[in-house]
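Take a look at this single chain, the form predicted on its own, given in structure tokens.
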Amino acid sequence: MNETKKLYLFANWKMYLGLEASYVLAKNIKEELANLNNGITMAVFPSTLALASVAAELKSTTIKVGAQNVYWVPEGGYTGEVSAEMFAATGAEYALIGHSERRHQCHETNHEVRQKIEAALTAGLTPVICIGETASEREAGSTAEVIETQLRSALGALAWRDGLPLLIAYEPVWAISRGVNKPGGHCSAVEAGKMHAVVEKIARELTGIAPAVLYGGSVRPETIAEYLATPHIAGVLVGAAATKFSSWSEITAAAVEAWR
């Protein structure tokens, strides 16, 4: 086991489980993947709706729960919103922000992805910053100044709150929308590692903390091992894959294997 690093596990459920399957996958991870190595650490991200019910499923054990979004103002006439003090006062430790689905399918803007990251820390929960270009920022040659543009209105004169470590998550969201098997659609081992080094660099400059930079683009099983031997990949954040038991006990496995 690496003892000088840690090891991030974190499974995005996304609008895929409901609270009957959430509750079933959450008491099935308890039972079967609860005891990890010390230095990794496994978080799932349920539905809003499934949080409360897998937070109380997982309270006895190191597993940890996270919100899939918040919203920045603590209370009020927001209808259909949950700010992050609701989230962790449900039992929520994590919370992702600005994750590429919400940037490109519900228009949320780097401000926006600012204010949630300052509400996240406010409320005590640890932001997991999504960060990430698309096809056609790439194909431009604009992904350096994409990611840097991101990470700026981030990160910019922003105080983090001690103890809390700083994790983001470099999506590649051509990685994701292309798929791994259609032409152009993978995202390399070596490739992901260059753009965490950048990434590191640039956090590191703009707050002075070292950050944990996951990797988010359409991890399987089988390839997971080949990413966390990469340097600077500190973990992964695993969407749809997370979503079936025998999936993620596969990638939980390789991921411990290729960490001893």
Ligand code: 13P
Second form
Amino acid sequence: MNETKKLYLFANWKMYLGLEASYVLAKNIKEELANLNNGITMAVFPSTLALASVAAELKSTTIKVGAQNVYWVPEGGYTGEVSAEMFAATGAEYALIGHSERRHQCHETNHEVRQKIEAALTAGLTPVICIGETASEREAGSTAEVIETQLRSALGALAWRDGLPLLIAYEPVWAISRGVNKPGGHCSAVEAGKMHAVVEKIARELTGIAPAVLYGGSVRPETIAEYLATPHIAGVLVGAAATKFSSWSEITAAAVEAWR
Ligand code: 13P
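Would you generate the structure of this protein in the form predicted together with 1,3-dihydroxyacetonephosphate (13P), following the form predicted on its own above?
What follows is the entire complex, opening with the chain shown before.
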């Protein structure tokens, strides 16, 4: 039994689910998975389109809701963007910042990631800072350097907001899947745990706060227990396998079991 530690079970629904499917999944989660053990925090990250309806559905439960991205200006002429304040007002408590799909598909820079982290903190959202190396960076042997650069830019000389946990998601880009039946490369729990130890050390040096480092990249019902049994892995950020109720409930059950 873990009485002091926390476990994070985070579900990034990416752009897999529209408004109706998001609502239905939230409703299933509310009906079946709402009573988790003490110390386990479950949060879902729906599309921007569906966030308000999912947040309303989960409002009376312990399940949290987060945005997949935020803009750093509170309001104004920024076509297509949604600010951290606007998400917070709708019931979001978390925000993914710097997900690799935004860094690589939308060309988001470390500087923009930093601005978004600051905006999230100002709005009272807990940022989930996503970092990770690409396949070519890994092959070139520059993983440690990439991770350190991302962390320094995200956290250097940053005033963290009292009371909010420091959450970092280590997601090796080469291990992220392209759909529920198409896993990415396999980052073993041992390999992930080693990187998490490095991430923890750098983040603590930069902020003075002990972070919780979540692992993301092709987590499946069959692999969740192994990750959660590994030192330095404080939870998971699951993509494709979190978008179907059957696999998410299996992942949740395995996590609850591993957490006993
Ligand atoms: P998958 O679980 O689909 O590999 O996605 C991981 C991820 O990118 C979560 O943010």
